[in-house]
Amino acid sequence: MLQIRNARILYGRAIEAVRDVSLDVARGRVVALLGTNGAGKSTILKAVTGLLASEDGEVVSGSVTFEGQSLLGQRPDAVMRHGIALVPEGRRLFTKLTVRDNLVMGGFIRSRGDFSAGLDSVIALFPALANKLDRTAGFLSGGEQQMVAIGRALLSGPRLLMLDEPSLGLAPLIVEEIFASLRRLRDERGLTILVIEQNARLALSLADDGYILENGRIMLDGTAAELAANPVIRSLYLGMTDGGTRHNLRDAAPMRQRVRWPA
């Protein structure tokens, strides 16, 4: 469905953010893209959605295609019309507008009937929003705002939903609820999902497949089960020793400097 092949991405034609990255997101699968801050994860999503140009970024080599059609050089609104929706990091709601108005912004390309059905579907997924449609979005809790952000993306009728750090700043119980909703979207609606996360344990529990991005390069990939069992990933991302005990993730930085990634 989504294919990235040997992508190299520069900012300002000088700063290399991503080098020779290739990944696949197959229809109906959940793919997790994991990595530390600054690894290049968000840059990859911006390459897909056409947002790189607004930050003086550019895919200088390689390809980004969706269902066989190149996305390079396309505007964000054109990418959305292809069936790709992004839930950005930090939610980026229109905080002075109502919840309903935020959702309308997501469904502006759809007919009135499709929007109405889509809104019913969002409320079924997030019942907490049912009595808050006329509330100002900026007054909602962080978890409710994330629900609105996901709902806004869903109302565009995407075939591929991409999420950038959906657990960021949320309480653990809310995070579990959000990820349970994403699981329902995959299992019940067959939606294809690409999720960026620093919470590797949670992401791998949801995902079918995963990629590990370090310093702008893919270092490991495989099924979520394979990555969760990999001793390097268990140590650096899951906080587990070879013996199965936990270690402090603050120790991961010096460990990362010593690790030898598989060729």
Second form
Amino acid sequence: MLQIRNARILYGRAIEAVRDVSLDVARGRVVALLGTNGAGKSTILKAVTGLLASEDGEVVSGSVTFEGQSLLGQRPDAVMRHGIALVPEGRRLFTKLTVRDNLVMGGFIRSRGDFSAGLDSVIALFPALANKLDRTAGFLSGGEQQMVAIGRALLSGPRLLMLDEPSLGLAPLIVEEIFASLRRLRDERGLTILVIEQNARLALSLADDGYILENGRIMLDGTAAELAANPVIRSLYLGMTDGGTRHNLRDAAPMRQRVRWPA
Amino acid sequence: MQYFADLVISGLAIGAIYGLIGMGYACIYKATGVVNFAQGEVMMLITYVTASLLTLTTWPFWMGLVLAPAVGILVGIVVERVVIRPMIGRPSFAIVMVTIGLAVLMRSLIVLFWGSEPREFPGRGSEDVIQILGIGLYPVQVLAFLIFISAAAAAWAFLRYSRLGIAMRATALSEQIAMLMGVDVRRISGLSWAGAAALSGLAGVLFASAAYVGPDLFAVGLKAFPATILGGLDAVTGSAFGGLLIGVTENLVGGYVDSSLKEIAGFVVIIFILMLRPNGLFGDRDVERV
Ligand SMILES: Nc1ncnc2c1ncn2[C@@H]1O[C@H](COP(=O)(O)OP(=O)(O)OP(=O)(O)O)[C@@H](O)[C@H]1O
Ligand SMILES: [Mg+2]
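Can I get the form predicted together with its partner chain as well, since the one above is the form predicted alone?
Below is the entire complex, every chain and molecule, led by the chain shown above.
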């Protein structure tokens, strides 16, 4: 569905945020993109949504396609009409608008009928929002705000939902709730999901496939089960030690062979 | 007492005109973050065009009130396309400078085209004074107030309930996120210029029909500026209300203190108000919760 091939991304024509990234999100799959701070995860999503241009960033080589169509050079409002929705890092609600108006914006491109049906299903997914529709979004708790952000994204009727660190700054219990709702979206609606996370355990528990991004390069990829079993990942990302050996990502190089795209 | 009431009522009438223009300032500022210093000149152009169209067609005066917003929408869209859109993405400061340049340019072009002699607004309606609560008013004053009330109510309802209105407010808060929702922010910019020009076109015709069509009409736009500062530069209906306050204050100062102070009363008021409330009476405070 979403294909990124050998993308190299610069900010201000100088800062290399992504060196060489190839990534696939197949229909109906949940894909986790893991990596430390500054690895380039958000940059990849900005390249997909078209927001990169407004931050003086550019995909200087490689390709980004959705269902075979190139997304490069398209404005964000054109990209989203392909059926791609983003839950941005830090939620980025319209804080001064009501929850309802935030959701109305989510359904901006849909018909009125589709919107009210969509609103019902968002409320079904997040019952906590039912009696908060007329509150100012900025005054909700962090967890509720994340629910609004996801609901807003869902209301555009996406086929691919991308989430940038949905667990950021939330209490563990709320995070569980958010991830449980993502599971429901996958299981009940067959939604395709690309999720960025720092919390690898959480992300791999949800995902079918995973990618590990370091310094703008994909260092590892595989099924979630493979990654979760990989000793390097276990040590570096899951905080588990297997007999006290210290690991380095370079040790994982053999697995990287899987990632080979013709340039 | 009668004198006071007279001053207040006619202050409300001129305040209604300031309010219409003030809503225009706020509309553009809210949607694009730019103060349009050519607002008065845009108003003047629409008024001249409308007056010429009425003269040409010999249509009755009330047709001017239909023509003015229509011409306004056209002028707003054209100016936004030609002058503002190429500047999108530049610092707001640069765009504000462009509006100042535009103001000077429009003033000279208007004089070039229509000459510098003031003229009467065609078919300026009846001059019979009508009595309301014992106060004598010109019909155009009543008309100005009625149009102002409807425009303010319409703008309020549009921004609050319509999908496009919500999109305008959302774009004001975050252009990036609005784009992610499918909003073409260039259209929002065009829409705000069209709306502002339509409002100021109405104001221009109302003012000109009570006074005259002349090359100094743009000054009314400047005098409306305190209205929007007072109401809150980002508050459309707040600016409408600010217009009434400025209109009444001006008249009271002119009537009781000194008629030469009348011209600057509005600016004196905003200096004091801004000391107390830097965002204006109805301006937005930041809602932030992390
Ligand atoms: N607008 C920008 N202009 C210039 N450099 C940027 C910009 N945005 C990001 N960068 C740089 O690009 C690199 C990758 O940033 P990115 O936001 O993609 O990282 P990330 O993996 O999402 O990190 P985090 O987990 O902290 O969100 C960083 O070095 C960052 O400083
Ligand atoms: Mg990030």
